[in-house]
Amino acid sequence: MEALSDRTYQAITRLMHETVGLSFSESKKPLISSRLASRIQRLGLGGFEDYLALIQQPEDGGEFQMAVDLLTTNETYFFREPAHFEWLAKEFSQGNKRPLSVWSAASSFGDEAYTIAMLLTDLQQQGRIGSDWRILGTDISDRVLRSAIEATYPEDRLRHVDAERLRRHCLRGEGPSEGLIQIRPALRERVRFGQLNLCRPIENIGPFDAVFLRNVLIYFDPATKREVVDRVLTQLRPGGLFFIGTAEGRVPCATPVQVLAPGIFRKLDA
């Protein structure tokens, strides 16, 4: 196959900032290269500017999305950066049993909204919240929100959950599903998923309690992050808790809100 071209590489990052906001650098073309290179492999095409022709098709067969997802591939595991967690924990346990309500609006495979429903099944169990409570995740992949719908992970993304977390909230997989972790029907069935484009107006789902926006401003230029995060705080009440990665910095929007901690902000009212 033929080294992906300068042209067409401009061009690939071009449609995908045009229409889904990410940004790449000139430094990411050997990642996006190598990323693409065993697809275009897979479909049989002949390279680069064949696969670029395809993703420009309004009739792609999907396939504008999978370069999507594969070029956003990013860890994710349960109970990652557990800080936010207790910071979580610690706000709704404060209220007066209030319904309450999360958004995890770059959800991917599920991890971060199922670790938030543990958490909000255990703190009701404990009589620390009411049990009106509900979680939206949300994600532009389609593919990634159906894997999250099924709700099984390999043992290794649940590594962060103890023991006593895992019998209640988790079933283990046996013979062909061994290594394999599914999470229980009462809890999957206090979440819902549903497809989002971050980078387009946002209809009115909230106002939520919460919201995580972790480690999905990465893919954005500083423009369009200031955009996402001030259309994303539309749907957070104020003084309601917003989390981005921690290594992600200082928020970037016009909305108003105050450090609490690395990646932990407080909306405050405008």
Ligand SMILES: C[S@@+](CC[C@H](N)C(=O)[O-])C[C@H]1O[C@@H](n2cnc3c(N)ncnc32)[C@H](O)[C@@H]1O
The other form holds:
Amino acid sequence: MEALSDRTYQAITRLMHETVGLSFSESKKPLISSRLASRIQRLGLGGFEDYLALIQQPEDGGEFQMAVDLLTTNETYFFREPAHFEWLAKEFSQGNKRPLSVWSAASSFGDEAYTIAMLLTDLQQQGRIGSDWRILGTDISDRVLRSAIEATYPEDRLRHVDAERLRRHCLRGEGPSEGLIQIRPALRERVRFGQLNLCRPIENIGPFDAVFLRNVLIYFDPATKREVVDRVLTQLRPGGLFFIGTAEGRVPCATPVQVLAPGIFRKLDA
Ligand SMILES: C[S@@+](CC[C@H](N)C(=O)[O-])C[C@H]1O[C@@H](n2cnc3c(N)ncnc32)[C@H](O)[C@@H]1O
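Go ahead and give the structure of the form predicted in complex with the ligand, now that the form predicted on its own is out.
Then the entire complex follows, led off by the chain already shown.
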């Protein structure tokens, strides 16, 4: 296959930026070239230009989506950055059993959303919150969303879930499903998933009491990051908690927020 030309590379990265906000510098060219090359070979296409032509078509058979998946990472796991969940539990326990809603805004395979569901189920059973709570998980990729709805995971992804919680909220696979864990139906029923592109206007889906926007801002350039954060924060009620990945630094936005701890913010009244 011919090498990825600068012109085609720029056209691919421009398309990714305009459509889903992903930002790739020149230094990412070898990485992008190798990730797409295997896909192009599998599809039996002639090269990068044919692939670009395919993902630009409205009727691309889901290939644009596949390209986004190839160029981003969906890495996630249960109870990632546990301090965030401890903060959420403490905050919600002081809420006088009012209705609660949480948004996992780049949910990937659903690990984050089900982590929150485990936590809220436990808080409800301990009488620290009421029974009226809901969780929404959204992502741009329908491949990960389909998997999130199925809610079946390799054991390793639940390595930070303690044994007792695992027993109460999950079913262990046997025979051919050995090594897999499925979230119990009672927990799955509490979580809804839907497709949402953070780089497009968001219809009113809130207001939420807490929003998790973790480990997705890394893909965006500074201007897109700011737009995405402000857009997402319109769906958080004033006083609500906002989480980003601790490695993602400061939260760039015009919306007033108070820093509480690494990656944890409170939305202030405008
Ligand atoms: C690394 S995962 C983060 C999963 C989870 N929040 C966590 O911290 O473990 C990043 C997710 O962001 C999603 N993503 C990337 N660009 C997006 C966009 N423009 N809108 C919505 N989701 C996007 C990817 O599909 C991927 O599933």
